[in-house]
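One chain follows as structure tokens, the form predicted alone.
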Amino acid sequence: MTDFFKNIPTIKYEGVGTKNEFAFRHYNPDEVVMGKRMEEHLRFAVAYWHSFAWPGGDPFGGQTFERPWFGDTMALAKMKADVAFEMFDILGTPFYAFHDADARPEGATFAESLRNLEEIVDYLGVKQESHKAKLLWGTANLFSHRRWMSGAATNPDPEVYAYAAATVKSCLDATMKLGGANYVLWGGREGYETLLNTDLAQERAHAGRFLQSVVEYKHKIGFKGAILIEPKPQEPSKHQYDYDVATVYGFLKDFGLEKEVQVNIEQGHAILAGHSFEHEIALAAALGIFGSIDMNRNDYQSGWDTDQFPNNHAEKAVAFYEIIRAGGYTTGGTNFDAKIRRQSLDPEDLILAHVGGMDTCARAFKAAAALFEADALEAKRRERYAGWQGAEAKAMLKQPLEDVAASVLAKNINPKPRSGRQERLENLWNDYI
């Protein structure tokens, strides 16, 4: 045991009337919604990187957090793991997620980094045996170290590509050993800053081959989890090859991977791409590649990815409605890719940020589930597209263009516009929020 969270109680559900700051108001893990416990629906995960590795900096200032485990020794890495699992216990979260660089010290060579990773993975495995939290997904940090400044799989230097391949192999091995449900690839620097020094076609081809090799290795070792790509349009690169869900799907189709790889969608990244969170979820579901989400929010007055904790249940309810429509999670979950503000220095701040985020998501999910079960919105949607259920309309989709055009003349078709009823549907939505 450490004393970092000393005197902070285990968080329990007490309901909306509680005055206890250290209690859930909306998240009751045992509450049954749509035939399943809330914990099983939401599958909350804590992000190792923001909660335990982030020093509190931003683009305009350095470290503000002082954590007793900050440092590059194995002893401190194990202290970090001890603190992490104490936090998971306090919150009751069933999952966590991590990059290799979050959990182990960086070595002077790849071999040393690998030994450090293997040692900390063994330690995490022991922690998992005696605690509730398991691994939702593992991933590799292929963006922080200076070796990745020009990308990893898309780097112009073949030695960097090789180093990236070795790193991902080691992290996929680690994820499998820890029983991880997924493996995520986030190409933070898989893009370019200027076309003046970039062979875009070659870089994209290398990224495709890299992903193919990851999938091949997954099957070779018998990893049963999902491989996920996390789309992001910019920051730090001017343009990234995994811009949004649609771009990723086109990429997967090009390399024959659309049946092998899914997406992990983040709220903040969707906003940077000019989309809404719910749009990206709905599109991924429609394309058959929805996997998991990173839950956070952006500051809409800032032009960058602020990774704040969610606090608007009405905003998140639309996203959870689309997840429910998609059939819910399978291997995925709700990972808090969110960090407390750099002025929030106390251990209590780290706990309460997650409490608020979990309550926001639970409130949002319950509202979305009630509307979905009432079938009110879906009934209106079916009514709008009812004309396509007829045999004649279905047959039209198989006809050549000239035959469809001829039918307009033969039948004197002259359609009259019908209302989309947006405001009425928004009022219906608000009745449940």
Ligand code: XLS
Contents of the next structure:
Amino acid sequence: MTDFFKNIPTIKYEGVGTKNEFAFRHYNPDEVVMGKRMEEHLRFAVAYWHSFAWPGGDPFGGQTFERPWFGDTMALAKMKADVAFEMFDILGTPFYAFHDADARPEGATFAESLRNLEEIVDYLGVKQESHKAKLLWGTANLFSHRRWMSGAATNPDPEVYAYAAATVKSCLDATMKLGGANYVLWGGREGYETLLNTDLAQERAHAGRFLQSVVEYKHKIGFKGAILIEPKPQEPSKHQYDYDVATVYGFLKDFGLEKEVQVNIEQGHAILAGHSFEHEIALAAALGIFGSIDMNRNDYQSGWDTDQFPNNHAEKAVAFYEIIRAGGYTTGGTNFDAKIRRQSLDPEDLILAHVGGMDTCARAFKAAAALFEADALEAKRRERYAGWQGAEAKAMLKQPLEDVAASVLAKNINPKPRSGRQERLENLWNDYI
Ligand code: XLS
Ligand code: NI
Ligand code: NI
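For comparison with the form predicted alone, produce the structure of the form predicted together with the ligand.
In what comes next, the whole complex appears, and the chain from above leads the way.
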């Protein structure tokens, strides 16, 4: 036991009337909604990097947090893991997620980094046995160290490609050993700063081959989890090749991977790409590649990925509605890829940020589930497309263009426009929020 969270109680559900800051108002893990416990629906995960590795810097200033586990030794890495699992226990979160670089000190060579990773993975494995939290996903940090500055799999230097392959292999091995439900690839530097020095076609081909080899390796070792790509349009690169869900789908098709790889969709990334979170989820579901989400919120003015904790349940309800329509998570979950602000120095801030985020999601989820179960919106949607249920309409989709054209003359077709009823549907939403 460390004393980092001393005097902070385990968070319990007390309901909306409570004045206790250290309690859930909406998240009751055991409450059954749509035939399943909330905990199993939401599958919350804590992100190791924001809560335990990030020092509180921004582009104008460095470290603001002083944590007793900051430093480069294995002993400190283990203290970090101890504190992390204490936080998972306090929150009751069933999952966590981490990059290699969050959990182990960087070695002087790849071999040393690998040894450090293996040692911390063994340590995390022992922790998992005596605590509730399990691994939602593992991933490799292929963006922080200076070796990645010109990309990882898309680096012009073949040695960096090799180093990236070795790193991802080690992180897939680690994820498999810890029983991870997924493995995530986010291509932070898989893109370019300027086209003036970039062979875009070659870089894209390397990214495709790299991903194929990751999938091949997954099958070789028998990893049963899902491989997930996390789309993001830019930041840190000027342009990232995994721009958004639609771009990733085209990329997967190109390399024959659309049945092998799904997406991990992040709210802030959707906003940066000029989409809504719910659009990205709905599109991924429509394409059969919805996997998991990184839950956070972006500042709508700043133009970068601010990774704030969600606190607007009405906004998140629309996203959860799309997840429910998609059939919910299978291997995926709700990972808080969110960090407290750099002035939020106290251990309490770390806990209460997650409490608020979990409550926001639970409230959003319950509203979305109630609307879905009432079938109010879906009934209207079905009604809108009802014309396509007729045999003639279905047959038309098989006909050549000229036959469809001829039917307009033969039957004197003269369509009558109908209201899309947007405002009425928006009002309907408000009844549930
Ligand atoms: C950064 C990404 C990152 C991934 C994991 O913007 O969201 O945190 O989720 O590498
Ligand atoms: Ni993310
Ligand atoms: Ni992000």
